[in-house]
Each structure stands twice: as C-alpha cells, then as structure tokens.
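Here's a solo chain for you in structure tokens, the form predicted alone.
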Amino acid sequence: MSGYFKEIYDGCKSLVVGLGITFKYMIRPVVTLQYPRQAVKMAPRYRGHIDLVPDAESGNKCIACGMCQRNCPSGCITLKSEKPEGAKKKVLTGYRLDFTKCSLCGLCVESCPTDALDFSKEYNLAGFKAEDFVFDLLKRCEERRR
C-alpha cells in the first residue's frame, strides 16, 4: 500500500516540476519562427546561388567577357552574347546557371572584373526536377529591376 502512495507522490512531484519548466519558458521571449509564414533573416555572409547585379543604365553590369564561365570548375555557367552591328561592346543575351552542378566556390564572383555577380540570399529552393534548378539569371535580373 505504501508503494501506491509513493507512486502518486512521485507523479504529482513530476507534474509540478514539468509545469514549472513550462511556465518558465512561457514567459521567455519567443525565439522560433513560424516557417514558412515568417521569413528567416539570413546572415550577411550567407552564400546562395549567384545572381546578376542589376544596373540602372544597362540592366546589368555584365560585359559578357566570359571570365566567370572560364573560371567555373563545375562548368555550370553558360553565357550567350552578341555584338550588335556598329556597337563597340558585346551585349549579354543569355546567362544560364545550372545550380545542380554548382559547388558555391565563388570563383565566378571573384573573377568578375565589373562586379556583375553576387551571391543571392535565397535559401528556400525546392523543386521536383533538375530543371527547376536551372536559372536564367538575365531574366531574373530584369524581373528584379521592374
């Protein structure tokens, strides 16, 4: 019979200790976010996939030199450019990034002579197919300018 009352006492003691812990955390400030309803603020050094930096005059800062494409060890960057008749400079017509191959080494960003590339802060990439991770960076840059 004494074991029965001891179990009741231990259960009540455990309940009081648990309620004390619950009350202690109830009055503390909330540290969790309701993802995905609330956006996570990324650290300044976070490195997502690369993005073209928009420019007010020409749309982007890229001069289509191809340094990023040549320096990419993964071969995930494909540039297309053309030289309009009578123009002195080439014009970027396509910038494709295959993010499934990218190792986020940053050599493309470091080698760009005009600082036309930067790391994005995009962190919640999700998709069902590999094609979902092939980005047309020129199109994305134009959409951000609008």
Contents of the next structure:
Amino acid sequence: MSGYFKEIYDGCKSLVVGLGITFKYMIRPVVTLQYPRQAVKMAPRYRGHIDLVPDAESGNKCIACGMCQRNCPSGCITLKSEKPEGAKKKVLTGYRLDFTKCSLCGLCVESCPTDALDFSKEYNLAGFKAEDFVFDLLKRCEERRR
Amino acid sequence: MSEMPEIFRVLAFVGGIMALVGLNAAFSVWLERKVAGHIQRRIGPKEVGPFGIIQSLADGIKLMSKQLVVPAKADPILYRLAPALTMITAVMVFVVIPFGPALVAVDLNIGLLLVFAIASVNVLALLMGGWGSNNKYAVISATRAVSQNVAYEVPMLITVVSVVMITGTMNLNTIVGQQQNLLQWYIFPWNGSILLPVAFLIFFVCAMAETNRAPFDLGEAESELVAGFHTEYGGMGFGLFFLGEYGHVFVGCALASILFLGGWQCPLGILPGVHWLLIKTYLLVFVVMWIRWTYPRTTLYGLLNLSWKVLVPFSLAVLVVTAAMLKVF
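Structure of the form predicted together with the partner chain (previous: the form predicted alone):
Now the complete complex, all chains and molecules, led by this one.
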C-alpha cells in the first residue's frame, strides 16, 4: 500500500520537475535564425572555397610561383602569369578555380609561401550549371578590394 | 440583457457563441504553435500578420476552399455527420456557460448536468467518424477514444458531485456567485472539504483526457494511427474536428475555472466581468498546452491504469471526505 502512494508521489513530483524544465526553456531566447533575413556568422575556421587575400599595395600577394597549382591533388587550380618588359617579377594575370573538383583539403593554402591564399566564408553556393562553380579568383579579389 | 425581445437575445447569443468558438479555435491554434515553438526554442508562426496572429485565419481559408472527398466504401451519412456533431456539441455546451453576471444564454438550474450530458456526446461523434470512414486506423482510434472517455467520465463526475455537495446547486452562475474573492474559491481546502485541491487536479486531468489532449491523445496517436479518427478527413471536415476539439478544450478549462477558480469573479472582489473568465480560462488552456509539449504520450494501459487505479479511488476519497466534513461541520 505504501508503494502505491510512493509511486503516485514520485510520479507527481517528476511531472512537476518536467514542467519546470520546459518552462525554463520557454522563457529563454530562441536560437533559430530567420535564414534569408538573418544569417549565421561563419566561424573563423570555416572552410569555404579558397580566395586570394586582397592587398592594399599590389592588389594581391601572389608571386605566381605555382606552388598551389602543383600541390593541388584534384588539379582544380589554373594559374596564368606573365613577365612584363623590364620587370623583375612575374605578375599574376589569371587565377581560375574549378570548385566542382575541389575537396577543400587546403594544401594550396598551406603551401603558399606568401600567404596570398585563404578560405572564404562563402556558403550561399547554388547554381544550375557546372560553369557556375568555376571562379575567377583574380576578378573576385579586385572586386573585394573596391 | 433581459429587456431585449427574446428573438434578438437568442440571435445575439447564437452569433456571439459561434464567433467565440471560431475565434477561440483560431487563437488557440496560434497560441499552441507559439507555445510549442518557444518550448523548443523556436519562434513559431511569425509571417502572417504581427507575430503571425492571422496565420490560423489563412489556414482556415485554405481548409474551407478544399474539396471534401468522401472515401469509397465509407458510410456517407455517418462520415458527413461526425464533424458536424462534434462541432454541435462544442457549441451547445456554451449555452449554459456564464460569461458574466448577466451574460449567460440560458440560466439553467441544472447547467452543470447539461454540460456533461452534451459534452459526452462528443465521443459518439468520434466513434461515428472513425467507423464511418472505413479505415482500420480510424476504427482503432475511435474505440480507444471511447474506452478513454468512459474511463475518465467516472472520476470526473464523482469529483463534480463532491463540488456540487458543497455548493448545493448545479446552476453555474450561482456557483460563481458564491466565490466572491480569492479566499472563497473552491480550489482552497478551507471552503468545505480539505481535499478540494485534489478534486481540482482530478478534474483538470480528466478534462484533458476527455478532450483527447496530450498526453492522453491516444485517439490521434500520429506515430501509430496516422491521424486517428480523422485520418480520412480533409478540408473543412478536418477543420470542424479541430474547431470542435479546441471548443471542448475551452469548455473544459472554463468549467474548471467556474467550479474552482471563481469564474467571472475578480480575485480581489473588484470589477468582475467576462474578462476575468477569459483570463482564467486561457491561463488553464496555456497549462494544457504546456503539458502537451512537456510529456510524451502515455500508453493505452497506462492511461486506463491511471484512471481506474488512481483517479477513481482518489475521487471516491474526495467524495467521502467531503460528505463527512459537510455532515460534521
């Protein structure tokens, strides 16, 4: 008989505790974001596709050494450079990233001797054609400088 | 309102009660979704109107514009009658609910009895809907709803009998009139019987089970029975079931606040009126929703055990103690 009353008492107590927990959750601030209008701030170590880091003086820090292109296991980086008349250094004239092949391993970023490459925080990537994912990073870099 | 001709009085009350049932359903759905959202730390509806308050209206228009498909081999009469019947019982119960000192459609002296007499017809509507739609899930759900309603009617009526023994009347307006301030509410143990708080708890739990609300919503256990007795209903057939369900929830909570929490009386005894009944009722409705989003659904055996092994003995104890205390003091 005492077991009967103890069960009822314990049951009622656990029910009240449960109600308390949900009430606490109810008055806490909501955690969802209204996506198109609000967006999550990406974490500093988020890996989007790679991007050339804009530089105040020369546009970018790339010395066109081709390390990233050679290190890329998927072969998605195509670099173009030329040496202008009388200049000592090569100048980058085109940097094409084929993001459809990229596995985001980051070897290009690691191997870059001048830290000219970085991961972007871009995640709104949706397209209808494979060509939508071939990025001209030099052009992006110019746009970001402006 | 007694100086008005009878026909206008009737029309005003019919219109008012229908509007209340409709608005109550719209508001309750919105409130339920908001409460559910915030308990799960979401936002809930927010796009249609300020704070999403017109969302239920938009849903209602959608439901009304949908075609009502009668499934093949369904019983056409029962299938069509069931949603109407659940709505009719929900509306008819409002006839004796006192919203204010003079704001009651029919001031019956057996009002309390009428509420239970009509509200229990609702289970017949569920049975008709489940049986009539020729669907195995709907039939299982309907039988569950019936056994549940039978099981919970017993303790509910026993507790109500003990309250009636204290009040000495079944006229709901008189019962409210007896509870003029907070100290005279029948939820407190010094007003006739020391087990009155227990009586309120039993009544509230039974009201939740009678209206098929979670955690007692075995009738529409989505994980097992698709959608229960309204599996085959679409459009406004489903809409009427919904209107009826929220109407019954409102009536259950209004009755709890009339019997135990002083109805339209102010806790401090000033400015009584319809607003106090609405505040108390919607507080209880909120508790019902809060409970729904806290507890998981019980099993059928757990539900019947709770009724026959706990609620019935306790309600009998309330009855005996109340009778003894009334006799002695």
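Shifts are known only where both forms have a C-alpha. Numbering follows the first chain given and starts at 1. Not measured: the values here are computed from a predicted model. The term rigid core refers to the most C-alpha atoms you can superpose between the two forms while keeping them within 1.5 Å.
Chemist: Looking at the two forms, between these two forms, where is the hinge between the rigid parts? Pick from A56, P44, V31, E85.
Modeler: Only one option sits at the hinge, namely V31.
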